[in-house]
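Only one chain comes next, encoded as structure tokens, the form predicted on its own.
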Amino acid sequence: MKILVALKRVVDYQVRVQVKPDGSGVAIDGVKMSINPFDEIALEEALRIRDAGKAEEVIAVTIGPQQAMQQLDSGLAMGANRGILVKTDKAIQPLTAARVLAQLVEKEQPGLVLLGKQAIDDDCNQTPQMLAALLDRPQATFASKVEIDGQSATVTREVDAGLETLSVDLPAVISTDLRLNTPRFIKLPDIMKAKSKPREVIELDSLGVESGDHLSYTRYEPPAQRQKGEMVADVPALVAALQAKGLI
């Protein structure tokens, strides 16, 4: 069995994220770039499957600029056997990234398809669904335990109510969610490792894919600033206050 594993480029968790002078966009010039934690849980629980002898390949895909080859070479260093980058320049919307991986599962065959459930720049939370409608897939969504069973998975997922378990027949979408488990640290040897492994590069033209961008951006905003906090001697001191603000 194949995995196949969905890989987005994203300034990394722990930088301030600042919006451009002029409203367009996010600065990302100088901006450290990383793989987009959730997929890279999809990552791990895909390579956790494969080392236990439930799959035979991991393939790691990028949508993105060939500098997000940087993350696809993240990938393969924690593990993916090849992987493959659809270039293009352009900023990719929820639907038209589900369209380009439907296309490569179309070709490639996984039997299983790992997601993180959102990214961390658009919090969209719509690819994997999406991606499971246009290959008319069983999915499961917001994974925190998988296991595999032959041509079955075991998802628990995690919903408002607490978990729930379901059972998907193979081949299947999955997202994962924060508690699946904890990537591996990548180390020197596997980065040397990961130079040597396949790589395929596809226009985003050549596919053919139909464009689903259908929202426009008009002006991007950094969130307000809050306001200094306020020292009160007691309580009937803080309700007074507030109702100075007209919060009670």
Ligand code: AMP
Second form
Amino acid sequence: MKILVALKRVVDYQVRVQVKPDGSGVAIDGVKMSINPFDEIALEEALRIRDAGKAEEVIAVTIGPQQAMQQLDSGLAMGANRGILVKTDKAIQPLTAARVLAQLVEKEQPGLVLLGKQAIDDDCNQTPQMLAALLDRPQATFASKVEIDGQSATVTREVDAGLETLSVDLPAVISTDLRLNTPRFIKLPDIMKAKSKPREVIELDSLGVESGDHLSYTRYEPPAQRQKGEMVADVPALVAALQAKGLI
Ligand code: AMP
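Can you switch from the form predicted on its own and show the form predicted in complex with the ligand instead?
Complete assembly follows, chain above in first position.
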């Protein structure tokens, strides 16, 4: 079995993002970029499944500019067998990402597609579900445990009421939640070893995927400044302060 893993290049989660002065987006010039954290978890899970002998190959895919090769390089250093960069300078929205991934699934025929539950830049949480719909294959979202049993996968999901366990037939699409695993650190020898791994570059335009914008973003705004806290001497003073603000 092959496993296809989608890795998105996003602003590193530790960067404090700044909204551009004209409100047209987030400033990313000179900012540290990384693999979307949920996608690192997806890749780690794929590597564990392969290393347990339940898959032969892990293919990492990213859709983005040439610079996204850095994230593919990291994915290969983590342990993916080969990488595919679908190259475009356009901003990619979830439906386009899902359509591109669906084409690669048709070509590669993986038994499992693993994605992050959401990209931390757009917080859309749409691509895995759209991909499953386009492929007409079972999906399990927000996985906190994945077990491959032959032709099916048992997936534990984090839902509001607690944990839900379901079984999906393979091939399936699974999106990963935070507690599924802790991704491994990349060591220097892994980076060296990854240099010789195959990397394929496909121009997005050559795929004939409809890649128009389906969403239009009207304005970005930084969150409101937090107001200064107020110290109160005791509980009666706290109650009085809350009453004065009309909060109780
Ligand atoms: P989203 O629907 O944008 O929140 O993204 C959910 C997941 O879809 C991400 O965690 C990635 O696994 C995958 N994905 C979305 N966009 C891309 C992209 N441009 N390249 C690779 N994977 C992507």
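If you're wondering where the values come from, they're calculated on a predicted model, not measured in any experiment. Basically, rigid core = biggest C-alpha set you can superpose within 1.5 Å across the two forms. Positions refer to the first chain, counted from 1.
Relative to the superposed core, L238 shifts its CA atom by 2 Å or more between the two forms.
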